[in-house]
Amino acid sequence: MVMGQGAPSGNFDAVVLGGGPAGLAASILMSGAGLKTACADPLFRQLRDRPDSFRDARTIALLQGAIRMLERIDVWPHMQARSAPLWVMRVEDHTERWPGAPAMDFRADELGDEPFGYNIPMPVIVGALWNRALACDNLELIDDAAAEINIGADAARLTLDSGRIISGRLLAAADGRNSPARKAAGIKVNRWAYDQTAIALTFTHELPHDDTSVEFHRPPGPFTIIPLPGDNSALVWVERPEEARRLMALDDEALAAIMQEHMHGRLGRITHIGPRNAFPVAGLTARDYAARRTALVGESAHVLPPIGAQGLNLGMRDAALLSELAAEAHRWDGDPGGSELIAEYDRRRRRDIFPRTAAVDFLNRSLLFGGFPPLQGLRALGLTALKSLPALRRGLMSQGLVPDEDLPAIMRRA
């Protein structure tokens, strides 16, 4: 149900602030578990009134845990036809530094009979989750923003821009990297910046991609092509900010020529380039992932460079775990925002988020500062070992996908 700004005040078991993919997933899961839930985001006006106007050039590689969750909440069937499987993830060193690192293929069939995951356009993800949320009986979607957030001993109280007041025993802060809900809870963050800008776009090409993602490691950052249905792919291209500005100003023909050069002929001639987005590459991690009835979900908790398909997959695990813990508390007539739940969520998300943030940060910095021979040598040694030792390679792939026992229940294999 979508409510406008004139709706009456209300008390909820859970309030989700932020209606991106992770926030919508958390809302669907908690409402489906019987919690009276509200999700607020001014974006909902656009999704309600002009759903076809939502534009975002990014695509997202969702790994199997997230796909299983989407299957179980009946969202995946509405995405699948517009997604492409990821059967091979290839890494190639084009830093031109000594010692060189070997090209490395990570193959999903080394682990089993399913792909690593699927690459999906962001508008498809948001649209499918939005339509599923509309069908939830126990969920109110509010097209408004929070003007004021006060967190008390028993509930979080939100005054919306419209003047409406809502409260929830649990507040899920899915409101982005500059999260007002996180600030209201008194949670501090560590932020850092890279001298990089990422360009995201989609394109059509002459040769098949064979369901293979290729990450070209270059001194300015990764240049990553990710398959889409048919002879289409997505590109995430990390460059120094001044070079990214120059590239964004080029016409499609000039940009395609540079892309083909960086791809070393892998996909043949580029025949069409879609809209482009550019955004600064940055990092953020919260010092706590939950406090004072507030649990951080998505980019309010963690922001990573676009390496290794970690960002939204972490956000989906945030949503799944929070919903699982809140549902358990609700089932036993407990408090979904009580101190025990908050402490357990913080402990389990810290164990997942911290090592992945550190690993991605290291990989990105090893490209930026890899002219330092010991650092480049460490990269080369690591990739050589992975190429030579299948057991080590399979172990790394398993950890990258997250072992079943570390996943929330809704993300595990049947």
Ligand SMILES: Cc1cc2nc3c(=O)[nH]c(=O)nc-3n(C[C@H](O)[C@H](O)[C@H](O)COP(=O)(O)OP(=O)(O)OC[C@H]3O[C@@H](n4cnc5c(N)ncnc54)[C@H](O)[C@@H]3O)c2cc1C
Second form
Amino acid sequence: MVMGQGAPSGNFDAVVLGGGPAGLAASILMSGAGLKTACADPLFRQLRDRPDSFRDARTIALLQGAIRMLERIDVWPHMQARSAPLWVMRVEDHTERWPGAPAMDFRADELGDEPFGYNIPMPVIVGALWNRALACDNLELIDDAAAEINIGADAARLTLDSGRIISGRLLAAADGRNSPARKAAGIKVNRWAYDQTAIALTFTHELPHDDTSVEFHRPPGPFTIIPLPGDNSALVWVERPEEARRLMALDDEALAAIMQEHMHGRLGRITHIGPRNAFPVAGLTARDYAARRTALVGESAHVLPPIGAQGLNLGMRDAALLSELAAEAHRWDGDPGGSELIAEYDRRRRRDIFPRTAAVDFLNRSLLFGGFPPLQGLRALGLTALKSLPALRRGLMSQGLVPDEDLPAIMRRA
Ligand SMILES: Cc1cc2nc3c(=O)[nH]c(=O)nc-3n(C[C@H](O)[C@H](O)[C@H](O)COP(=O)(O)OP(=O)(O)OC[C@H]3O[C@@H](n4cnc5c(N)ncnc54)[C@H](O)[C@@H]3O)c2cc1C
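Could you give the coordinates for the form predicted in complex with this ligand, as opposed to the form predicted alone above?
The complete assembly is shown below, putting the previous chain first.
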């Protein structure tokens, strides 16, 4: 049910603040487990009244764990036709630095009979989650923002812009990188900037992509093409901010010419370019992932450079684990925001988020500062070893995908 101004106050088992993809997933999962749930975001007004006006040029590569979860909550069938499988991830070194690193293919068929995951346009993800959320029992979708958040011993109390007050025994802070809920819980963060901008767009091309994404490593950052259905692909192009501003101002023809140059003939001629968005590349990690009835979900907990498709995959795992723990507490008539759950969530998310943030940070910096020979040497050595040692390569790929036993239950293989 969507309610707006003047709606009555309410007490919930769980309040999810923020209805981006991570918050919507958490809301669907928690309400599905029987928790009386509210999710508030002013974005809902747009999703309800003008769904086609929601634009975001990003496409998101979701790995198999997240796809299995979306299947199990009946969201995946509404995305699948507009998604492309990722069978091969290729890395090519175009830094022209010494020592050169060999091109490297990571192939999903070395691990099993399913692709690494699927690449999906962001509006398709948000639209499908929103439609599923609308059909959930136990879930109230509130098109409003939290103006004030007070976290007490027994519940978190939120005053919305409309004046309505809602409270939840558990507060899922899915309210993005500047999270007011995180602040209210007193959780500190480490933030850093990279002096890079990521341009995201989709385009149509002459030659097939063969379900292969290619990360061209260039000194200002990776230039990554990721398949979409048909002869379409997405691009995430990391550049220095000044150059990104120049590129954003170019017309499609001029931009296509530069893109073709960076792709070294791959995909042939570009025949169409879609709308572009630019995102500052930043890093953030919360010092705690949960405290005082509040659990961080999605970018309130972690922001990573767009390398290796980690951001929303981590966000979906946040949503899945929090829902699993809250459902367990609810089943035993426990407190879904109690200190045991908070400590358990913090402990288990730390294990997943921390090493991935560090690995992505290293990869990005090894490009940015790779003119420093030992760093380039390390990168070249690593890729050479991976190319010649299949067991090492398979080990790294499995780690990248997260071993089944480390996934929340809803993401595991049957
Ligand atoms: C170029 C690019 C490419 C990427 N590619 C990938 C990829 O391939 N794979 C991958 O896994 N990740 C990828 N990511 C990362 C991914 O986009 C993010 O992790 C994801 O979008 C974050 O979703 P979220 O729900 O956590 O946050 P958001 O989408 O930011 O949602 C937060 C929500 O909170 C709401 N909000 C804020 N304040 C309040 C308030 N006071 N009251 C109520 N609501 C509030 C906002 O309105 C917003 O809707 C990429 C990122 C970029 C920039």
